[in-house]
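Just the one chain here, the form predicted on its own, laid out as structure tokens.
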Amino acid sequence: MGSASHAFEKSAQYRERALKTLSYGVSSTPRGNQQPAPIVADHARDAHIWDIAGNRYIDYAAGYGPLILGHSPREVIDAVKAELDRGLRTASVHEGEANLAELICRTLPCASKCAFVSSGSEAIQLALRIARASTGRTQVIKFRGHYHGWFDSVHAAGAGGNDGPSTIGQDPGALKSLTFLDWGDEDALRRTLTRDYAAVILEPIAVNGGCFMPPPGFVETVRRLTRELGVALIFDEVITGYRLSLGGAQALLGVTPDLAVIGKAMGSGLPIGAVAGADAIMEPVSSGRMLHRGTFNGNPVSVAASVACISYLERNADQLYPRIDAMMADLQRHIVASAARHGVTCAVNRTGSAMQIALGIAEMDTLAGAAKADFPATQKFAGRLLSRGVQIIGRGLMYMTAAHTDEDIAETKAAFDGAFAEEASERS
């Protein structure tokens, strides 16, 4: 990529030009705190992204998260390209409606009634709407360290020490329905549950917060609670939907929620969010009772692109993710084996095909103990790997695709051994 200074050369020139009318030079902030430079895409294709200087990256990004197939999966861009040619048709009742409506119904263990919408962070809205509806109760427990969308009624406690909102300009009474407890701490459950809650929301598998999975029983002891308290158990799976599984988190889980909030993967990088429960749960919305508006709910394109996408991975499933699994494993094993060989104190955690790394620390056990990394460190780390072709997002996160193969592994292999090398270098 030539001398790493002259790679971004490009790229920061459009942030000079951008940062002028565009606030932050980005339309969501931590785009615009990548390093070395914020790259520019220009095309993409497969696992690979290329800036407006020619500059091609393995992507391990994806769309933070969406693109579980890749940036150009064939069916997926047919199907696009296909309903654009019928109109856009935006706010119309159409028949991929209820065709993505049965696929989910029949993918997510869950799934006997779905509503859409065009976020994750919106579905996180309705499906809470929803709860409230069913119970008739406000209340709702949440955990720190889960995000749950940017919307100020749950944009909180997601930093240690902090129950508060989680950036300047939140309204901070937006907030006086939540209880927050810590994950895992099922003492606490039990002693703050009761029936007065409408819900209790969650990820299931912790993505966000450091890829872990939930401590020994605790899902099962918070279905249990809340199922005899008659509360709402909602599992957020915008994240972990169509990606850790066919049928989700859930499904690897064998824990089953009243309501799951899916988004990212199942659009494969189109914008679409969705809310799915059992008939009885669902029942305000799908009765009419409860208002559920939006003028881009279940718009065409978006929906096209969701059933072909969960349409593929439904007739591949038995194949495609244990190959993305046992990728991301292989990657995991050498960054980790590279990291002690050089000399770099490095935590990688995996779940499936997402993976966090960390360093600073040895090791991530739990929430508390992911948030002791050294966060400035892993994105100047972050930024080693960018030089040397490889793109994560800025924390350390990563996805694997289907799209990636062999040769994309060995390169990022080299990337990381460099990575360490010049990090080691610096310390040393």
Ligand SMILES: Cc1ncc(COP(=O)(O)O)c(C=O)c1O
Second form
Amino acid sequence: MGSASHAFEKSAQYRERALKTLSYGVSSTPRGNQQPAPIVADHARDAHIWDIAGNRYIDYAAGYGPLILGHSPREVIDAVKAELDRGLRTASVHEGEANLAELICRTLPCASKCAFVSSGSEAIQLALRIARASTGRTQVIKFRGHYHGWFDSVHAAGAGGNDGPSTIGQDPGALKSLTFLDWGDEDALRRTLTRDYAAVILEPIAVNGGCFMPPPGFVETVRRLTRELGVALIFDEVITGYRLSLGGAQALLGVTPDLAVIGKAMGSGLPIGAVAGADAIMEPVSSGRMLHRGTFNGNPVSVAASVACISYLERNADQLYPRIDAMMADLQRHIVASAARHGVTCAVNRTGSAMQIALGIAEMDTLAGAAKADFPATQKFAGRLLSRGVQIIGRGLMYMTAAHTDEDIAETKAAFDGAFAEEASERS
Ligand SMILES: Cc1ncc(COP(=O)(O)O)c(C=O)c1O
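Mind sharing the form predicted in complex with the named molecule? What's above is the form predicted on its own.
The complete assembly is shown below, putting the previous chain first.
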């Protein structure tokens, strides 16, 4: 496993075919940037994924986060099959919706009411609408480097030094109601935040930004100031919800927001998102005064998967989260030592079962620091791992799942050793 052994010709041939009719050959741009080639998934089981050439990869991309239980959790697959056997009841009122809402309200500290959509990006839009409806205000504070989905109204200030739109084609006017601040800058927050704001939105634990905890006391300060001014505090827990703990980042930090946005892991791989909050702030949507629309909202198949997933997590939380966190910690220690042994500069950050590696920097504890990482080199390094049968997200992010085994970890360690050796020899 230490040597490059996987061939990518079949995936490359598929890409040539797909590019003729499918935009960028993929359905979400970053997937098209995987190196040496975007692998074309054929099937998957547990923590493993096979491409159309029959190559097997130990998977730490985990569907970009959702696959907390791996690729084939029995309970979830059985629930989805049973649901399909009841016929496609899209856009119907069904009992699964209340079952899921009750589970979320039991497990997520801020939740007394829930509303469902089909993705994290949609859930962010719904949360902002609820915050505006309940405060009667419009302006929102967003932190630089925090990602809140791809819609025009929030897809901005993702990279250091760019407070504008994140892509060509965005409506610059859609950003009018946002004010950007630096994460952790308490003075700027105090200067800026007034009763004119509807909401402050943030990723309480920055997984996208580089897997580090918030500056000590910062989230608590945001909580205090927003409460004093009647501004809605929105936690974007699309990644951290059901990933870092059963109660998400809010349970870990001991800070309860007014609204939480969840997605990814709650659906175990099926498309779903939700907004959850206290009765008072959810009143506009729970009374029906505010419009919340969507043909696929609460679709029975995704809801069945989510009920099965959260029920499983609730029953097994005491063992499951400590186990995947410890497995990632073990891998982290190995990667740090292996990089040092091979003389490769590489920061390795971890928050629970999420880990970020970044070549070209030794440490990464702020968003500004993370921006100094050598991302092309990191992406190339991800390619070296892929060639050795280990898939991570190209920008260096990795997720542990409940399906990974000790054998997977041992194989992964050998793959990192081989990749660092190759990196070092190419540089010398
Ligand atoms: C923190 C955060 N918020 C929102 C989103 C958007 O979710 P989705 O891709 O399901 O639309 C993401 C996606 O990566 C995310 O990481």
